[in-house]
Structures are given as structure tokens and as C-alpha cells.
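Only one chain is given next, in C-alpha cells, and it is the form predicted alone.
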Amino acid sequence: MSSNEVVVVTWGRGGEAFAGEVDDILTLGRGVAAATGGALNWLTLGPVSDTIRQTAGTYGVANIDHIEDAKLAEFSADATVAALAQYCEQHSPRVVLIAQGFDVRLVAPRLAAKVRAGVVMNAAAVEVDGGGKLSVTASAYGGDTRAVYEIAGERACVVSVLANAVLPEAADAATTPAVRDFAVDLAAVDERIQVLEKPKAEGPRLDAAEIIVSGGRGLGDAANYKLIEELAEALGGLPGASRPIVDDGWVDSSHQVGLTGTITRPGLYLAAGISGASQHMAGCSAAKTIVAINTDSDASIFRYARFGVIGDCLEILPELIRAAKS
């Protein structure tokens, strides 16, 4: 891997790229490509839809590369790593950018090992200095701090980028990307892990919500989570949750906000009964406004909140619901 190309990789959703899902990473990739003097390519595992073409042109992509194979129809970590490794061995990109998610945690480190590249997870920024040295800024210690990794020499790097790390910005001039097919040989690949059941995510997504109301153990009981849902509905937002109540089975994991859940960037984030542990704040600290309700005046979340209410959320939430509905 030695060229100056930057490749953004996506897969899943039948090859479809929905608005807002890749805009930020394409924006980041365009900036890195400009700094390295290379092209920005988009590699998708699956068919190239009209949405992909349109989005690629909007964000200045030079080429849309795609791989189609029966073993990639459903996510398979082994097949995905093999396909990406074959692509990288032929194209030799300098930087491979992938939006971080659960599947990416299974793929990125293994891909880097196969192609002898560096790897950085939880990335928030990628920069190239005047001498061509690559550095990656990543979230560390549950989001409490940032670490900067410098990639030695001209070594390539696989970078897993946190959701909402970059504000999307269209290219100054739209492009008409060329579409290139890439054939892979996955005949010898056998998936070693079998997924027996997958979580189902339906409807609006937390990472795209403008308003999120989240609850934690301060709610006291699973039955009280309905207050979070009612207030979220009244405000036109979505209900969220801290990891402890997800682990306790109060609510489905699709509602979890945090380092091991969903990374969000809403306009308003209201946290009720949440202490503000670093793992949770990694998922909501980018909110424009954080409002916290907690009985503990020393709770960590008040360090992040623009507005704080010291009190029992079980007494305050019903009043907020009434006010929001009036």
C-alpha cells in the first residue's frame, strides 16, 4: 500500500447509501486526498445505486469502485476482509476510511494486518503535514481525551471514523465519478462465526435525531422509562438510554447512547437520571445543547450540561411533558 489514493469503504443496506450516512466521511476523505495529492475513491461492496452516484458526485469522488459476490450478499467478516485485502493489494491506497460501527470493529484491524498497514479506531480527524506525514486524532479513555497517532514514513493506514466526527460539506465543484468493477476470488473463504440472530433497527435512527431524551438508572424502575418516551414524542425527538438500563433489560439496545452504543450529535440532548460516565458522554458530548436532570449536584454530567436541574427526574419529567404538550 504505497499510493496517495484515499478510499472510503461502505457495505450493507443492499449497496444503497442513504443521505447523511456517508457525507461526513466523504468530506473527510476529500480533505485528506487533497493533502496527499491523490484521488478520492469510494469502494462499495454491492451494486452502485443512483443515490451512490449522486452522493459521490456531490462530494468530489473521482471513482466509484464496487465489488459484487454472493458471499458478500450478507455481512461476513471473513469474506469482507478478504475482498478488501484483494482490492488494497491492487490499488495500494494511502488511507482507507470506514465509518465506525460494530461490523467495522471486526474488519478494520484484520484488514490492516493483512495488508501490513497501520490501524486507528475511534478516529475524529485525519491530517497530512507539508512533508506528507499522516496523523490521526482519535477518542481515548472513553472519550475523556484525544490521542494523536503519527503514522511512520509513508506507511498506509486503515482508519475507523467515529459517527458525526466531521461536519459534511459538499465539494466546490461536483464530479462525474467513473464506475469501476473489481473482481475478487472468495471461493476459499469460509466464515468462521455464524450469526444466529441479528438486532432489528426500524424507523428513525438516533444518530440522525435533532432531539434526544435519554434516561438512566435514576428513573428507578423500567416502568418509568415511559416518561422518557412520552417527553421525546412531545418534543418531536427520539428516546435514548444509558448502557446500565440497556444491560438491565429495561429497553432495547437500539436506544443506547454511548461509546458502545450510538454516537449522536443532536441539537438538544436531555439526560434524565444519567450520571455522565465517560462512556456515555462519548455518545452525546457533541450535542449543541445538553440539559441534565440529576439528584446528585456533583454528578459528572453537569460538567457537560449547558442547563442543569438538581432534582428527582420522576417529579420533573411529568412537568416537562405537560409543558411540551401545552
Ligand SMILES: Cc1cc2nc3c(=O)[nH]c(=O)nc-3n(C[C@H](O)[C@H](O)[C@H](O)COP(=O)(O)OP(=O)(O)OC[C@H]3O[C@@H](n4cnc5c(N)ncnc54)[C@H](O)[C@@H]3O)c2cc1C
Contents of the next structure:
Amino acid sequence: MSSNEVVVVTWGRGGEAFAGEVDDILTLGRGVAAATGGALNWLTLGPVSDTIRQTAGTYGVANIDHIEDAKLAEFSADATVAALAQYCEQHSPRVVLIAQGFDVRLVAPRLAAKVRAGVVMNAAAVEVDGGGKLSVTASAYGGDTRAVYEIAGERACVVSVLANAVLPEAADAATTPAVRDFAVDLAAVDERIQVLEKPKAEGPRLDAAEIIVSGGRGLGDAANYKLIEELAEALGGLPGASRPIVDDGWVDSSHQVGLTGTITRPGLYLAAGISGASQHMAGCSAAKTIVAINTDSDASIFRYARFGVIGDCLEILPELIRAAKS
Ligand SMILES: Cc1cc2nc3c(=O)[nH]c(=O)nc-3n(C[C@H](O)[C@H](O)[C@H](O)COP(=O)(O)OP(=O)(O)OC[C@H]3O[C@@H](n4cnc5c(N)ncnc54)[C@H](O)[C@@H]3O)c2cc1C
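Let me have the form predicted in complex with the ligand next, following on from the form predicted alone.
Starting with the chain above, the whole complex follows.
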């Protein structure tokens, strides 16, 4: 590495579910490419669908680079790292942007080590100064603070970007990206990690929800989570949760909002019995309106909430459900 190119990398989902999923990192990538003076390319491991072409054009992508190989049909970390390293060695991108997810934690640091690049996880912004120096702002210490990493010299950097960190913005002028095939040799790759069971990912996604009703330890008991589900349904939203009630098995981890759960950006986020710890707020503070119900008037959540109710959520939630249904 490195040229001035910026590459956004995606894999999985057969290319069909990308609308609304990469808009933020493509927006970020376009800004960085404009500042480095390089092209914005999108590297996809898998088929190039119409959705990918359309989205790429909307966000100003110059080239869609495409790798297809039997070893990449299902996600496997070693094959993905090997394919990306071969691509990076040939193209020498200055910045590799990947949307942070569970798979990415297995890929980004290893890719960076293989191609001798820097790596920043939990990133929220990338800036390039007048002299071309890169700096990456990322969430640090479990979401308690933000750190700014300066990438020394002309070194390349692999950046894993938190979901919803950037507001998507289409390019002023749409492009018609060229599709370029890139051949990789993965024959020598021997996968070291075997996935025995995949988490279920059915139904609507929390990170795309406009309304989220979340419950925390203040609900008191697993059985009371049904109040959260009922209110979410009545409002046409989705139920969320703080981490302790996920850890205690009240609800499955697909509902967890926060730094180690899902990062959301809904229009309305209603938090019942949630204290407002920084790690939870990392997943919902970008909501347009936060409404909090808490018995403790000093709870941190009230610092973020536009509307707050000091009281027992077990009394207030049934009233809200009644009102929402009527
Ligand atoms: C590295 C790391 C990552 C983490 N990631 C996450 C994450 O992704 N998501 C996450 O949520 N947490 C995460 N945490 C945990 C986080 O620090 C907090 O411990 C957690 O968010 C607290 O959950 P809570 O608000 O439900 O519980 P508590 O902090 O116990 O708060 C319960 C709240 O309910 C209120 N309450 C009690 N009874 C009632 C009632 N009847 N009606 C109304 N209010 C009531 C209390 O006043 C209190 O404010 C992480 C921690 C670490 C260290």
C-alpha cells in the first residue's frame, strides 16, 4: 500500500440487500477520496447485483471491483483476508473502509497486519488534512470517550466504521461505475475457524427501524419485557434492550442496542428502565427524539432525553400501550 484510492469493501448477502446498508460508508468514502484526490472504488466479494450498481452510481463510485471464488461463497475469515490482501497488494488503496460487524472483527486487523497497514476499529469519522495526513476518530474505552488516531506518513489504513456514524448523502452527480473483475488465488487457504451455528437474522432490522422501544434492568423481571414488545408493536416499531437483560437471557442478542449490540438511528427511541450508560447510548444517542422513563430523576438517560417521565415503567408502559392502541 498505498495509492490515493479509497475502497469500500462488502461481502455476503448475495448483493441484494445492500440498499440502505452501505450508503453511510460510501458517503464517508466519497469525502475521503475527494480529499486524497483518489478514486472511490467499491470492492464486493460476490455477485454484482443491480442494487449494487445503482447504489454505487448514486454515491459517486468510480469502479465496482468484483471478486468471486467458491471459497468466498459463505463467509470464511481466512479466505476473505487472503482475497482482500491480494487485492490490496495490487491496487494499493490508501484507505480501506469496512462497515463494522461481527465478521469484520475477524478480518480488518488481520488484513491490516498482512498488508502492513494501520487499522482503526469502531471508527466514526475519517479526515484528511491539507498535507494529506489521515486521522480517524473512533469510539474508545467501551464508548466512554473518543480517540483520534493519526496515521503516520503515507501509510495506508484499514478502517472499520460503526453503523450509522455518517449521514448518507448522494453524490451531486451520479456515476456509471465500471465493473472490474479481480482474480484471486485462494487454493492454499486452509480455513482455521469453522462456524457451527449462525445467529438467526430474520425479520426487520433494528438498525433500520424508525421507532424503537427498549427495556432495561428497571423492568424488574423477564416477563415484563412483553410490555416493551407490545408497545413497540402498537407504535409500529421494534423492541430493543440493554445488555444486562440480554446477558440474563430475558431476550436474545439481536435486540441489544449499544456499543456491543446494534448502533441505531431511529426517529423515536423510547427507553424504559434504562440508566443511560455510555455503552448503551453509543447505540441510540443519534436518535432524533429520545423519551426516557426512569424512577431515578438523576439517571444519566435524562441528559440525552428530549422528554422524560420520572416514574415506574411498569405503571407507565401499560398506559402508553392503551393510548397507542386507541
Ligand atoms: C465494554 C462494554 C460494552 C458494553 N456494551 C453495552 C451495550 O452494547 N449495550 C448496553 O446496553 N450496555 C452495554 N454495556 C453495559 C453498560 O455499561 C451498562 O451496564 C448497561 O447499559 C446498563 O443496563 P441498564 O440500564 O438496563 O441497567 P442499570 O444500569 O441497572 O439501570 C436500570 C435503570 O432502571 C431504573 N429503574 C429501576 N426500576 C425502575 C422502574 N420500575 N421503572 C423505571 N425505571 C426503573 C433505575 O433507576 C436505573 O436507572 C457495556 C459495558 C461494557 C464494559
